[in-house]
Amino acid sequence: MNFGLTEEQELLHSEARKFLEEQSPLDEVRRTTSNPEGYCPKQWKTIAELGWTGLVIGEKYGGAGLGWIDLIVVLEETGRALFPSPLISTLIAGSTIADFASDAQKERWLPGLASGDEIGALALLDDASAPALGAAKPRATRDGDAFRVSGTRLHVIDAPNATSILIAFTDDTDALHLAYVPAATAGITVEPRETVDRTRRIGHVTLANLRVAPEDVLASGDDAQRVLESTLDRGAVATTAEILGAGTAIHAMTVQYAKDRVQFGSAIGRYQGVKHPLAEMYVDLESIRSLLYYAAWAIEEKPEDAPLAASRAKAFATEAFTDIGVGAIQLHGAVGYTEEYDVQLYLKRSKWARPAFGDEIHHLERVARLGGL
């Protein structure tokens, strides 16, 4: 198979980079993340008009009708720019609904996600770094043909800005259910929480006797388990795409610093102790790229391979990105830790990306399990 980008994908890539360089340079990222929302509504509206929020939603529902390779082309650039937005959660919510919801639910939910009028969040796990599929703590009791759900979901990505939330819960028979509900529904409370990476917003979601109507239920039982696992795989692949972009940016930044920083009469980049780590970073980034593109391709073209491919990509990327972030700080010297240097922003992103949709320990164990070990 050929993972070279098509002419249209190259254009999408160049236009995404151009937009982010012009509209969201790192100085602007710093200003944006100092606001309570953590993102710029004006920029959100612009990327929605560009079609980013509806990339993998069909044209019938107002989306672009593109595929996952196109999606990671854009997400690589948002990662490179550390673009602060609720894009990943909105894209994953839209992708899951597009593939697994009923026709009536698609008509109801997808146009708002595609247009950017709706912002999605995924309240699926309590421990994002070690997902336990089916271990849904919020519990539900029957209320006629509806559910009444109570419980808490911790560290939900993009919850503070979400207008709708995909929630996992179990009933009194321990059957799993997934429901998509407006965040403003009575019984939902979101408590914003700060993290080391201010380009990402998270929140604790508390459900108190939340009424979930039958038409809000996306899947139940074994179907819900399958949809949940697929959703988490998509989140892992999307996060890996941003890891690749951020890792590429921090590598380029450090290479330039090694060329510019003069010590003992020479640029430090001429020393083996600097050249070799930079070369190892480059090899790791190219390895991430190969694993990522196959995982994205498998989501659409070979779903049976997607779980293993997604875990391989996320496991390797998570560990490599952490090493790249630490290595870049070390090569910058003590100044790399200071607030005025941009390199520390990427190290903080690696701290957010590590647990998102499963850390390397979870995914390595999953690779072993799926591989029959």
Contents of the next structure:
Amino acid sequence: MNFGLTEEQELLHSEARKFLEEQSPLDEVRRTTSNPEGYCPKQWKTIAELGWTGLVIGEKYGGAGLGWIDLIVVLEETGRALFPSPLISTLIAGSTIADFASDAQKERWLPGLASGDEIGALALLDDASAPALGAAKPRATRDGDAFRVSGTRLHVIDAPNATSILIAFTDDTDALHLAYVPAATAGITVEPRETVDRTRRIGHVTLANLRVAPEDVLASGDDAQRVLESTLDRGAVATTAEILGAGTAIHAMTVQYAKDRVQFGSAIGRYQGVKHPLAEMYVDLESIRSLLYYAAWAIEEKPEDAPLAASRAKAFATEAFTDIGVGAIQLHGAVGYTEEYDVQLYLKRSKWARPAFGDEIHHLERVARLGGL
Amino acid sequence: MDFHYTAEEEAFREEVRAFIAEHNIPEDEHEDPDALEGWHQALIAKKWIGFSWPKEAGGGGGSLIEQFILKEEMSEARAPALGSDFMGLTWVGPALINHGTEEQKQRWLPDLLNCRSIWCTGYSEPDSGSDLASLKTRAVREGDEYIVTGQKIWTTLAHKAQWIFMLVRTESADRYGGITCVLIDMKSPGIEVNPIPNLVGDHSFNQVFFNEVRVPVANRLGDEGQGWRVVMGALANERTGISESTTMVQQLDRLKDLARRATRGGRPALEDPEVRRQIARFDCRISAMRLNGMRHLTHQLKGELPGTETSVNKWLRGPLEIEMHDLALGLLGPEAVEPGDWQRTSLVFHGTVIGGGSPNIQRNIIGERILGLPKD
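Hand over the structure of the form predicted together with its partner chain; the form predicted on its own is what we had up.
Starting with the chain above, the whole complex follows.
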């Protein structure tokens, strides 16, 4: 048993941090996110060259051939930097295809996802509290050996920038299917939506009589159920990694503020009313890190533990990050309420992270159920 | 990152399970001296008391991972404790191993390992609780002896212990550097132990008076003035011992059992989503404690001694105890006013939560020593 990062992972960690500090400081993030697409295509190309988009895709397909611990190491840093990009969706699409798709489908999609030419999105959820396992709303009818799929998915992360989309639908026998399709296909429209957290982009995805060919289908029936659940677990774990980074950053900013700000003749961090909440946030962040590491490890090494581990991590992290966001603003006082101060960017990220890949209500219920209640 | 166990570790787990199958005693016999004696002898024969202590100290020389496995299996089987002396084994023994002379180790460790001694701990004084370093019990050197005078309080098991592991003041001007750790025979003339019943009327802790008690200098642990350093290590071990997640896992199982039986307004309590969510929150937090503990263990495997990180799990346990008991008594409904197990533990958990440093002190430690905020 070993809870540590390898030397290579430590190196990846520090390189990711250095890159983001240099190339994407928060004033750059603010500039980038004022553009309609919400990310910088040039930076996207650079991180693809660094191997981030293909982290968990095999070398055979142009990826880095690394694992989920490497992935969360990078996502902790993109979370810390609030790096605006469709990285999570692209990584999860690649991870799911790499682990569950046919060889032909891997050939078709993985090189593009690894190189960053392809940007993924996951149109899987009905709403944040109940990812609809077994009851995907888009419905399909048979059309020869293909399907015709109609329905909508709301608030799909990264949909406005996606070049390909993972969809779930049920056929007329109520069997579930998962398919990966080009976003530019006739029958798919994406309506970009405004976001409170401008470092993130979402859109409503409408499928209207979309033709899904047999070669697009990744999995069907019980298999599809399993792949869908695992994909959502991966999304929850990836989001938790970004929560850890963002939470650590906003906590560090607030600790520094408590050391610098003098009131009543002393740095406010001396007072227990300030010190104790900061200590509790630290304990929460340590706990998120422990829960996250185990969940990420389980995805590859102990898949039977992954559902419970992922839900524990996302449920705990969601509630803790929500509190940290609010607490950090309150500890800053009026200056935390300004547009200029960066702490508000992290508060907005906490609002974004809450429903992503299932909110606390969904994941706590899953923890209860998987825990035998 | 690797949470797999090696083949040797898995084989060890099987060995523990076989041992439990052969020697475990039912929970209602855990207080029965004869049954316990058999359990202890079986553990001693295995060298499973002081499992991870070095062999030269008489311990089992086992790895920290195997010790983790041993404790988890024992907890799961609801087996009695690994030895008869929680305080002695959790922090007095490790302090002797880290700071004791060869002679001192020979003198005290064998009795500890063979369940022949009970230790108590003398930290708190009437005016020195959370502010432990303000302690005033004096030790004045006279030839080969210290003359100890003062008062300790909240001393758990002082009425049963043969030895006390305690802090005295050898220098009044130096707040931390004037503190020394001594080991005192509880039969020494000049010691008086008075019981203090706890809030359920049990006699678990005491006040202890020291009136010119003569203590050989050979009983000093570490150098004069090094007591604070000795005790920081001991407190880290105490906090780890108190916040072992295995206890909380057992408590969570009990709470789930209660929730399965309970009804609200004629409906099963488990149909209430908020009850389910509350229990799931406890599950997440206890799982975090377990994994935090494993992460700290990884640091220890690299040779680091337990330190301030032990305050993380110590802090997590406090609110968990409070909130789990709050839900349990809520589920019991009107029955909560009658005596019972949950009713009892809802009163006595305070001892565990305050012991080893109150939750406020844990948050001060994290704030000041980990986050670097200015001292209060």
